[in-house]
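Coming up is one lone chain in structure tokens, specifically the form predicted on its own.
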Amino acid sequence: MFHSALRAGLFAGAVFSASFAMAAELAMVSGDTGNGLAFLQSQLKKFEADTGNTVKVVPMPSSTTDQFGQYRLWLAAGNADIDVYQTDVIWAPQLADQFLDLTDAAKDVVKDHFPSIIESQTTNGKLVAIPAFTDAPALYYRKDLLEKYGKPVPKTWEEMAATAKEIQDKERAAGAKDLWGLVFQGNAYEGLTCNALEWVKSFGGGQIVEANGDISINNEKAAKALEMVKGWVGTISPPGVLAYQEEEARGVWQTGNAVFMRNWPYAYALGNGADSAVKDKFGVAPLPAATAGDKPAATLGGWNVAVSKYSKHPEEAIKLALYLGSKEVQKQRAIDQTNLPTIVSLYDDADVAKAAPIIPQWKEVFMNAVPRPSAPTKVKYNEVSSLFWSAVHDTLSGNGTAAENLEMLEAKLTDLKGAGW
């Protein structure tokens, strides 16, 4: 009787070491910002829990532009120490060629998330990586300020600036020094050429280099837009705007220092949070438009998960990928996080509604939603990015006009494409 116990627990005790000795150890990275990474390791600790394998999280700079260049050393090395990136959504045509094609491992689940955000991490008939949660940015506005002085919520960019500044002299006059009328993201970074490209393509000045592959942002109606932007710096928004990324921009306007600001979904539950000066204080609401009736512009974001195609362990990989950009962990993020689901049917569901309730209402926003030009400028994406974003920042701080720099830009444009993007 003993003997066959001991065996048997012999036998058990065999059993639990190989599976463990099976787990496999994964890396991925993150640049989360706000409390993503929190919510990002709550999500890890469950996959764990289920499967056995531990995942070690390397942190990334919140700079998409800082992330995506180390991704490009790493990955053009062969670095088999990392098995899953994190990736924006413009990133897919650029690194495909790194990242293990995911079509047939995602099969019964590509049907469950908007087709256009599939298609988006689809090139050349291989899906290369997960959505995890979609993005578009709105414009966030202190309900409690507009209703003091009597203003509606702003559908111009021009409403919107003589809002901001007559509401931050009056505040100012009353005693709050430090408040600004707008917060964006003015950096020279990708942020800016989200920024930017709003402001360009609501004045009806394109979308920097078009489906087709033209080149279009050398026209009087995107100098227009920079330049009114110009005007903003050092009057309704601090000159330390040009300095801003998301975080900066969300800290002064979580800090009551703010009538206005544009940024992601993400800074929505952060500044409902416990310690926000502006809880229940604000709204938001589609970016505005250059004249009534226009169609605002607001842009294309958003996350997904990837696989190296040098993980020593894919499969383990593969499952890690699919369940971060599964319905429970959307879910939870949407809940958590206020992130735009890439499944359709979180939308309609009534926790999240109830939790999350400026999730619905972001349909509005997403509707209006403008891709980068990374499809048509392919591996080039990032150059024209970093082209773009130069002159825009450019023309903001004071060197050179909107029409010189973009004139400079197009020639610089035209010189990178050569024969083709």
Given for the second form:
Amino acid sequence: MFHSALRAGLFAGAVFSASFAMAAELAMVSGDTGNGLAFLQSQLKKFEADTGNTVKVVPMPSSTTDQFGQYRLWLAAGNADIDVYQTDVIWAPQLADQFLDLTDAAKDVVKDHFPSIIESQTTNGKLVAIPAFTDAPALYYRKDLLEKYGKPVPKTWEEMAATAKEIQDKERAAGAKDLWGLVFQGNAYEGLTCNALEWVKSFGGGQIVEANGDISINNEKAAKALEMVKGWVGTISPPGVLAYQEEEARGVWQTGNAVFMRNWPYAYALGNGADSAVKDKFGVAPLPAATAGDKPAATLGGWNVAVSKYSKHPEEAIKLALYLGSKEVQKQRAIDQTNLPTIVSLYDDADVAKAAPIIPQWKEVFMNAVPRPSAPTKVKYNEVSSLFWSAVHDTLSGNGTAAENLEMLEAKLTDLKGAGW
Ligand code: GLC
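Which structure goes with the form predicted in complex with alpha-D-glucopyranose (GLC), now that we have seen the form predicted on its own?
Every component of the complex follows; first up is the chain already shown.
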């Protein structure tokens, strides 16, 4: 009895190791917001079971800026301990030399993704990463509070600020002492570049650096947009908003302490979670515009999966990247995480639409989203963005006027540009 069980066990073991002879121990880095890491782990279990590989996840801070700083150092040092990186949409031109070309490996699946997203991950003909999800922000609003005060969903920033103020004042008077009108991402990091690009672009103030490489940010419309937002800090937005990233904004919102929030779609699923004070009480709309009839602007975000050229297991690592960008994983991601797929057909998928109505609703928004100037500024994008978010943060903190700070920013960007980007 014992012997035959043992023999059966040994036999199964032999089959197991034969079919998984090439199995590898992979390491992947990922920072994420909400329960993104837990979701990743759940998907990796399936990959491990299917391939026999194991994947260790090295968790990173959720700030994309902090991640980038660390990855750039590791990759410059030829770090072979990390095989796979979860990468922000803006990184491809900056890190292209350190990642493997996935063109061949992905040749059968690229046609399933939005061409613009594949293009964003292609540098000099090299496919640097496989898209995992795309991102475009929403104005989250409290349906119950807008209804209570008879207010429509605001279409302009001015209307949003007036509604925020009125509801904040009246609700506070009625005892909701901690309520604020609006939360957003005001910390000095990449997230502020995203928020500020939306304010500036919606005012007609351009895209910081235009597609042809021209530095356009020093203009009156951009200054006007930033002065408007400065007026929000400490009135409709908590003074602490200047230290908020995505998760701090969501924290205030999800405990029921904000009328409006600017955030990415991931906050939709979490906001409707069982532990959320705003479950079933909120809606999402495109961000406001400068004046009625103007176009709003949403910054294009998104995450991808890249393979380090220093990986000792490139084949298995590429399989992992393809798996994490696959339709199967993207569908589950859309359903569980309300992350926007990069695979076109998932926008017509009935299961997705039922579980996550924001997804089909957001196709238009992300297709019209504004890219940050990572393509024209190439390897200098991070410096460009960091000079921009610093100028914005200074302005919002009362450290110089918008006009002064944008003038200085233009001079610094011109220096950085030198003879060309
Ligand atoms: C989101 C976006 C990403 C952006 C980041 C800024 O994660 O997907 O592209 O850089 O927010 O905080």
